[in-house]
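Consider the single chain below, provided in structure tokens and representing the form predicted on its own.
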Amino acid sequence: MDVNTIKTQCCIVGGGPAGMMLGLLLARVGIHITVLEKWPDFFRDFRGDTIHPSTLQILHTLELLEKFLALPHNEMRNISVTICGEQIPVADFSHLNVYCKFIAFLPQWDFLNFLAEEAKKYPTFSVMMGAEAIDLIRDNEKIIGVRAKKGDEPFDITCDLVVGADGRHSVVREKLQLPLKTLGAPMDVLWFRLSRYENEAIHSLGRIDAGKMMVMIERGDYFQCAFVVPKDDFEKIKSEGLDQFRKKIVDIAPMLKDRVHALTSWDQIKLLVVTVDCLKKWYQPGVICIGDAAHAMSPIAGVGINLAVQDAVAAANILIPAFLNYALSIDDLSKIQKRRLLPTYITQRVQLFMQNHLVSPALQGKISVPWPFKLLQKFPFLRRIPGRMIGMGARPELPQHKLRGNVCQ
């Protein structure tokens, strides 16, 4: 059977906010990008919503930022755990050299929408939707291209790179079989709504006692709610049953008394098994993971969307001379791990460190105020370090490339 065969400069399995925000960056030079997203648009629940300053100064200096803050979000300036009914402040943003001094809060959907259709906007960026990646391409020991389908149509993408930017359960890196090193992670979260009254606001993200944890984000008329619970628990908490899961939920957060019942069928809770992981190795001739395909996170201070999009803009420094000048090797490939692994390793080890020192204890029911957070409640301006560490991460990267690409009219 013959199989239709696509060619490009660059394909990009996975439309995540690493995927989209490299085609856009990379498509704004001209460089031709198809993008393959395995599903037929972005509206996938209970995905991190957490867009911080470090992510809006890249839309800022891509003069994009007054537009996409025109899209319905929430903002914190400051960021409180409530922790045994102590409200204890963590993180201050007031004192970024960044234009955005606060979260902003918004689906990621919205957000992922939003970059794909400024990507659009250029002709050398197109997208796949509903486009699954299930192989890469060789010529020897170099990948040129990738193997996908559409429905039950298959196709080919032959191309320069492969940039495998498809999340924790990476097709690309399964293919590549590039060495992992497993961190571990003591928790699970399992996702759900609740409804929110009309001006009801919450002071502290996250709500922490013994045996409990939970976070809530304000979205609208609904809180989306993360309950943590001990790795691989929830099979047994669902033996316990829901009017058990239901009194856990009033017990942590008791404002949520009056509309727990919203909660009828397990159905309406999702399960998002925790890793974090690292690969040792993130790519191979022909072919670069990023995001969370080279590096799974924690939730933890909501950082993986905006690490991901970092190591895209990163990415895409190194990547547009390379295109440019037609002078691609594996080098470019080698500088952009070593750009990003020292990132990755400081942020991973602080996940682990709160781990070790809240999550894991707080699940076990032996919580109390680990010291770090008695000396942010003590002096106000420590909470500047956890600011920036949230804000902008170990390592902030800004585009480096002005605009060359026609914008379609």
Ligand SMILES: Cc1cc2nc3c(=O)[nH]c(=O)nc-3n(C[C@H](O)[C@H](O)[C@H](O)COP(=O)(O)OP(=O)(O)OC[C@H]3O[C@@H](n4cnc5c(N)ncnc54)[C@H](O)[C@@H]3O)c2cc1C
The other form holds:
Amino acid sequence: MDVNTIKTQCCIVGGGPAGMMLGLLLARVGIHITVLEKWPDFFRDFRGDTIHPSTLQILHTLELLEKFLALPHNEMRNISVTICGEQIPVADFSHLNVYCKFIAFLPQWDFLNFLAEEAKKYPTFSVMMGAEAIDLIRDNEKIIGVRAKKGDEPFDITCDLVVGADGRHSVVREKLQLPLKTLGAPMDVLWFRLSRYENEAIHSLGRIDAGKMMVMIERGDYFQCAFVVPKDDFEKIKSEGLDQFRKKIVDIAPMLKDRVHALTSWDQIKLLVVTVDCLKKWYQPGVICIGDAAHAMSPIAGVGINLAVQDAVAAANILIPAFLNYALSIDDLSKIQKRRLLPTYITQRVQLFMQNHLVSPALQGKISVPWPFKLLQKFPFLRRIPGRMIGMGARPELPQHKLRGNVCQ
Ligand SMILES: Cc1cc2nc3c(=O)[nH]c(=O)nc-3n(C[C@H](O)[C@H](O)[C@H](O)COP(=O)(O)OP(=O)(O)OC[C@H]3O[C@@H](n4cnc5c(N)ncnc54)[C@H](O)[C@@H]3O)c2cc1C
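For comparison with the form predicted on its own, would you give the structure of this protein in the form predicted together with the ligand?
Below is the entire complex, every chain and molecule, led by the chain shown above.
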């Protein structure tokens, strides 16, 4: 069967934070980019909402910050959690040496739409919505493109580099059969909305009590709630009935008592399966994985989006000179992994520590305030350490290359 073939320099599979940021950065310098996104729009509810100071600093460097902050958002300058009814300040961003000393909360679809609109201003950028990668095209050992489909219509994209930015269930990494190290997660997340009164504020991002754990994010006229449950327990929770589930919500967040009855069906509650893993090798000739496709992140501390964006910036900084000099080699791909492996390792180990010392005991009903939290409560200056880790990550990246592409008028 003859299939339509598109030729480009770089095909990015996945229009999430990693893929859209990389697409924007490469298109800015005139590199021909095609992003494939399998869904017709970015409007899905299972995405995290946190844009950290490190990502805001990248937008500042790209002179996009002012425009971005004009989008409706909330700003969080420090983080507190409530453990066994006690509010504990955990992270303070006020000392960070960056333009925005806060986390911006806004629905991720707004962030992705923003990146897409900015990227579309460059003539070498194209994003194909509703286009799903289904296989890789090989020439002997080298990947030379992607087989995709839009609706029932298959098509090929041939290119110098394929970037797998297609998230935790990456088709690119599956087709490459890259060796994977699974680090494990003791929990899954139940994701639902409950209404919010005008100006109603929550002072703690997370609430943890014996056997219960919930995160609440303010989103305009509703709270996005993430109720944490032991891994694979959703069916058991369903069998206990909605009444019991609503009671658990009120136990951990009594303020929701007057509206929890709005949850009338399990269809309103989505299961998000948590995985934490890391590829041992992120690349092969002609292809590299970044973001969650290279290392699926736990939702703990909400750093996954920002780590994915950092991967994209590091990748762009290494790929741009290689593309512009027509000298892209496997060494460049190896440099990307080398640069991003350590920050990934550190972040995932901190997440595992939190999983083992806070989440697991809490879900088993054996909760007490862990000693690092006691120290944070007692010595305010220590809150700068989580502030730095959460706000900036282990190796913050900034775009190094100036604008070269022509902006479409
Ligand atoms: C329950 C939960 C809550 C979280 N909350 C937060 C949070 O608040 N803050 C935070 O920073 N992180 C959070 N994370 C982590 C965060 O969601 C990820 O780390 C981050 O989204 C990774 O970005 P990415 O671009 O690598 O991948 P993704 O965001 O997964 O994007 C991948 C994209 O690729 C597309 N795609 C997939 N397959 C194909 C295909 N075959 N062809 C074409 N397109 C494809 C997908 O549709 C998607 O748009 C959370 C994770 C979980 C599980």
